[in-house]
Structure formats: C-alpha cells, structure tokens
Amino acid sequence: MIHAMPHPAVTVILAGLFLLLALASLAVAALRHARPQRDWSELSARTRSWWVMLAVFSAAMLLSPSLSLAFFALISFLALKEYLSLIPTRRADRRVLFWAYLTVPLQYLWIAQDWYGMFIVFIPVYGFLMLPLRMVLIGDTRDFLRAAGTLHWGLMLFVFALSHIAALLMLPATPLAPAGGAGLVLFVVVLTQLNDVLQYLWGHALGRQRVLPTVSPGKTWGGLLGGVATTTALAALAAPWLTPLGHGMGAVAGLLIGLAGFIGDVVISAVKRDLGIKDSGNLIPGHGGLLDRIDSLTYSAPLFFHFIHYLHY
C-alpha cells in the first residue's frame, strides 16, 4: 500500500506543474492583450480546463489510497460510458451494459486487494468469455460479432488498460523508489500529457510531412520525433526522482511512453474517423470529451506498468 503522506518529490513536481500552468495562463493573457483582434477563446478554455484537471489530479495524488482508487475507477466508468454512447449498439445489448459497467468496480476491487492475478486476467479472460454468453442468452444473433467485439474492445481500453494507472499507484515504496506508486503515476501521466503537447508544438515548428494523413492529418514526423525525443530527455531527468530507474533506463521508459502515447492517440483518432466525429464529447471545454484527453494513456499506462513491474516488482 502507498503511504498516506506524499513523498516530497511528488509535492515538488505538482507544485512545479502549477507554476508552469500559471506561466502559460500569463502567456495566454499577454496574447489576448497584444492581439485582441484574434479569437483566443479556445486556447483560454483549454487553459482553464487544465487548471481544473491539474487540481483534480493533484488531489488524487495527495488523498488516501482508497479515495485515489475511487477517483481512477470513476475515470474508467466515465470513459466507458462515453465510448458506449458513441458506438452503434443493438437494442438487445442494452441488457448487457449493466454487466459491462459492473466490470469497473470489480476490476478496481482486485487492485485494492492487491490481487495481481485476478487484476491481470479478469477482463481479458473472464470478461471476454462471459459477456458474449450473456449476449447469447438474449437470443439476438444479428450483428453479434460486431457487437461483442466493440463491447470487449471498449472494456480492454477504458477499464483494463486505464486501471493500470491505479495498479501503479498501489505499488509500494522501495529504497530505489521512495516516492512509491504516486511517483510512478505522476511520472507516466505527466510525461504522457506533456508528450501530447510537445508533439503538437514540435509539429507546428517543424512539421511538414504527415505520419498518417488519412487517420490524423495533424500528426507530422517533425512533431512525432521532436515530441518523443523531448519526452525521452525529460524522463531521463525525472526518473531517479520518481521511479526506481536510473537515467539510462528512465530514457528507455520515456521513449516507450512517447511512442505508446502517440499510438494511443492515433488509434482513438481512427475510431472517431470511423464514427464520423471530431471530438468524443464536450465534457472538457477546449479539449472535447474525456476520451480525447486520455487516449494516449490507454497505451502508455499498461506498457509502462509492465515495464516497471518486470524490472523492479
């Protein structure tokens, strides 16, 4: 279990993030003053939303383990709900959705109980086998394969994959990782979100050739390479503070997070293009829906968890 009191490194980095966001807010205010003729409403909305998201995330890092787990379970629930509101579903499937949502508290219960074996197999094995059975019992075989596939795919990404953040949080502190699980969560979440921003900034500065023009036209090779390189460098610097990794393996973790975050982003972009939508919702002003903000984490969180768990736990 994690300690009730956060490690000083966690507090310092959270304070640094608030300082960085304050500087960004001042920069936005300066832009609005210098160029009032331009529309800065979306940028302002994004900045205000970052204040709310950072405050909520910081509370999750500083509160008791049980409240933190409840917070991440809520994120999984809302992400799954948003996903299921987007995909086409059969009328018969509505009787299955209760069982799909039930996987959320159960998955986080295994994490709270430190039941690693059940945490790893519950959705990929039991969920995969049992939910289609419930669909069969309804008796509607029309579009059965598509319905079962889209439902299980959502459970894998937004419950199973995201729950790895909570699993990281519950990893104990060690002499090599005195910040414990909170430090690991801070490491992967902050780097994943920074990677998104850095790829956007590098893409505008150096972007010319698109990586996947039919999937995500805004993604360029300059943005991808510049963002991943910067994320790797930041990870190498931060790793000894927050993780049991040294500078070298921290760089490897940063490379993994940068590339995985990119893949998660473009995978959800492909889903939205298939559905013919730009954003997954309007829950977060300036950002879109919840899936638009956590798409990168669906890939970076589980890959980083197993990377760190294999090496040190």
Contents of the next structure:
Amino acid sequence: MIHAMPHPAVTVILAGLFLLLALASLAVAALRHARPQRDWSELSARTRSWWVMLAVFSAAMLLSPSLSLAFFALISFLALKEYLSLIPTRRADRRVLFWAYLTVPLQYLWIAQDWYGMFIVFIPVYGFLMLPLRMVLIGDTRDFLRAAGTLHWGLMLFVFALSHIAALLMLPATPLAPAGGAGLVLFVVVLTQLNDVLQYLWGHALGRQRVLPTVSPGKTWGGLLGGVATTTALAALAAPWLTPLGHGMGAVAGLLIGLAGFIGDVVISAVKRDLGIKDSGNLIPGHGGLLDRIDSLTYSAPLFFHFIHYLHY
Amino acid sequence: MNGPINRALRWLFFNVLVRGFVLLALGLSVRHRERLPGQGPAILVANHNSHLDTLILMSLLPPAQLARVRPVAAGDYFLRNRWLAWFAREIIGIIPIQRGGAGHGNPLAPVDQALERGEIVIFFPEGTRGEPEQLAPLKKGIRHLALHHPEVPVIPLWIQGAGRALPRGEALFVPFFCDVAVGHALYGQQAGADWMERLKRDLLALRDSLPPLQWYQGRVDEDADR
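Which structure goes with the form predicted in complex with its partner chain, now that we have seen the form predicted on its own?
Now the full complex is given, and it begins with the chain already shown.
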C-alpha cells in the first residue's frame, strides 16, 4: 500500500516547482515590460495555465493516494475523449466506443488492487481481442480495419501507456527509495514536462537544423540535444533523492525520459498533421488540448516504469 | 413553474448535475461566449440533433439567469406521460407548444408571453431533431416571433458533437467533445423577405467556423441518408 502522508522530498519538490514557476512568471512580466510592442499573450496564457496545472497536480499528489489514482484516471479519460473526438470514427461504432471508455475505470481498478498481471495484459490482450468482436457483432465491415486499428492505438497510448504513471505511484517505498511511488511519479512527470520546456528554450537559443522537418518543423537538433542533456543532468542530481537509482543510473533514466518525451511529442505531431489540425483542442489556454501537454508522457511513463521495474521491483 | 421544492430541484439539477456533466463528459468549448445575452428577453436559436442540445444551451447562461430560461418544446412529445411532463415542466422548464397546427389559434402565444415577461427563450427552428451536423429546413415560426418582438435579439448558435454523443433514437450516451459557436444577434426590425435565408446562412456560417467532424463512411451511414 502507499503511504498516506507524502514524503518530505515530494513536498519539497512541489514547493520548488512553485518557486520556479514564480520566477518564470516574473521573467515573462519583465519581458512584457521591456518589449511592450511585441505580442506576449500566448506566453502569458501558457504560464497562467502552468499555474493551474501545477496546483491541480500538487493537490492530487498531496491530498490522498486514492485521489491521485482518480486524477490519473480522469486524465486518461479526457485524453481518450479528446483523441476519439479528433479522429474519424464510424457512426456504427458508438457502442464499441462506450466499451472502449469502460476500459479506463477497469485499468485503474487493476492498478488500485495492485494486480500487476491484469494491469499489463488487460488492454494489449483482452481489449485488443474483444473490442473487434463487439464491432463484428454490429456487422458493418466497411472501414473495419481502420476503425479497429485507430481505436486500439488510442487505447494503448492514452489508457495503457498513461496508466503507467498510476502504476508507478503504487510501487512501495524501500530503504533505497523512501519517497516511494510518489517520488517516482514526480521524477518522471516533472522531468518529462521540464524536458519539453527545455527543448523549447534550447531550440530558441541555438536551434538551426531541423530534426524532422516534415513532421514537426519547430523541433531542432539544438533543442533536442540541449534539452536531453539538461534533463539527463537534472535526473542524475535528483535520482538518489526520489528513486532507488544512484547518480549513474539516474543519468541513464534521464536520457531515456528526454528521448522518450521527444518521441511522444513528434508521434502526436504526426497524428495532428495527418488530421490537418494544429492543436488537439483548447482545454489548456496557450498549450492547446490535453494531448498537446501529455503527448511526451505517453512514451516516457511506460518506458521509465519498465526500466525501474526491471532494475528494482 | 412553481413550488419551492421544484425550484430547488431545478437549481440543483442544472447547477450541479448538468454543469458537471457538460464540463467532464462533454468538455464543451464555446466560441464567442461574449455574444450571449446578459439578460432577457432574448431568443437563442440553434440546430437540433440531440436531447443534449437543450442542456448544453442552458448551461451556457449564468446560474442567476436560470429562473428566466425557457426552452420551447413539443407538447405532444414531452407531456405524453405524467412523470415526463413533471420533469419537462418543472425541472427543464419548457414552454410546451403544439406542433402541426393541431390546436386553435396561435401556437406560439405562450412564447410571446414569455418574451413579454423578459425571459430567455430557447428555440429550435428545425422543429425536430435531425441528422447530426445537417440543417433541416427551418420552420417559419421563428420569423413570426422576431416580427412580433422587433426589439428582442435573436441569437443564432451552432452545436456540434451532441448528435454524436447522444443521437436521436439512441439511449446510450457516449462521451465526445462538443463545440458551440455563438453568432451575432439578428433583430426582427431587419425582417425582410430574406430574413429566414439570413438566419439559415448565419447558422451554416457558424457550422463552418468549427473544425469539421470526421466520419468514416460505414454502411449504417448510407441507411441514415436515405
């Protein structure tokens, strides 16, 4: 079971993030003051949204473990809803989508019960095999493969992959990792989000060569390498405090999170480009939709979970 | 509408259940909320594909306005049994009208009275729920209302996605994001011969201002298009 009281390291990290955000807000205010002729509205909206997201995330992490699980289940549900609202679906499949939504509470129930075996096969095996059966019962074969494929892809990313954050939360505290699951969640979530910001900042500072010009023209080698290097360094520093990893393996985890975050980002970019849209929605002012914010976590959370699970649990 | 218990139930239903549902299950996003009327009298005119439409439109207005918001609905459908009639009249607060000219006199007289009381009236000029994201021919009633009340703003709205979340003839709700686009007010003073055309044009322009919903074709689709 998870501890009812948050470990001091968790509280300190969250407080540090509020301080960092306050500094960032001051920097944005200073920029506005120095160059009032430029349009800072998007950057301001983005910073304001960070305040809201950090406040909600902190409340979910600090108040109670069951609240944290419910919070991550809600994120999965909202992400899946955003995805299913964006992609083309078949009118015939409304009832299939209803069952697809039902996988969210079940997946998080397995996690709450600490039932690792079910958590790891529920979507890849049972969901994968049974949802097409429900589609066959409806009897419409046109676009069957496309509909089944896109639905499963969404379930894998936004239910299965994202639920690894909640699975990290359930990992027990050990002498090597007294901050427990909450420390691991904080490690991967904060580093992934910082990695996004760092890649953006490094890209602005020295970005020239584009990494994937046809998928995400904004991503440059300067941003990618600078961001990943900084994330790796931060991970090496924070790992002994929040995780069972030492400085060395912490750096490896940071490299993994930085690269995985980048891949998640560009994969969702490719989806949006395929659908011909810029943002996945307008849930988060200045950022776009929820998928625009959690895209990198869909890759970094499961990869970090299995890295740490293999090494220590 | 009367009775403090019904009033309290109506308040709870809209401000707790409906608002929570619209926020979480629909994730409603509203374009040009500032074009909504601050107070009555006003007529909100929207496309109609789902029972959710009324709830969505009522959730757009501030809680303080709730007591003055009245959706116009078909009496023959919503008053067909005692419990539905109680829910429709007391909780939703509908103004029942008779469709198809079955009654005597002006079927829209109760709507006239509501506007004279300064209420915000929700009106679906297609007359019934149609196919998602398609506009059926508009009935003339809305033009009569606008002519009788030339000072009352008629605000066109387009609701997208509700016909996918809960279409006509389906009892199973499936969560989908919904969008609402609010248009500029039209007034009865401008009601020339082409007023209905303008309203229709405005509604379709609002529809086109939203990102298109994408569907795979599928066979059921063709059946629906017959």
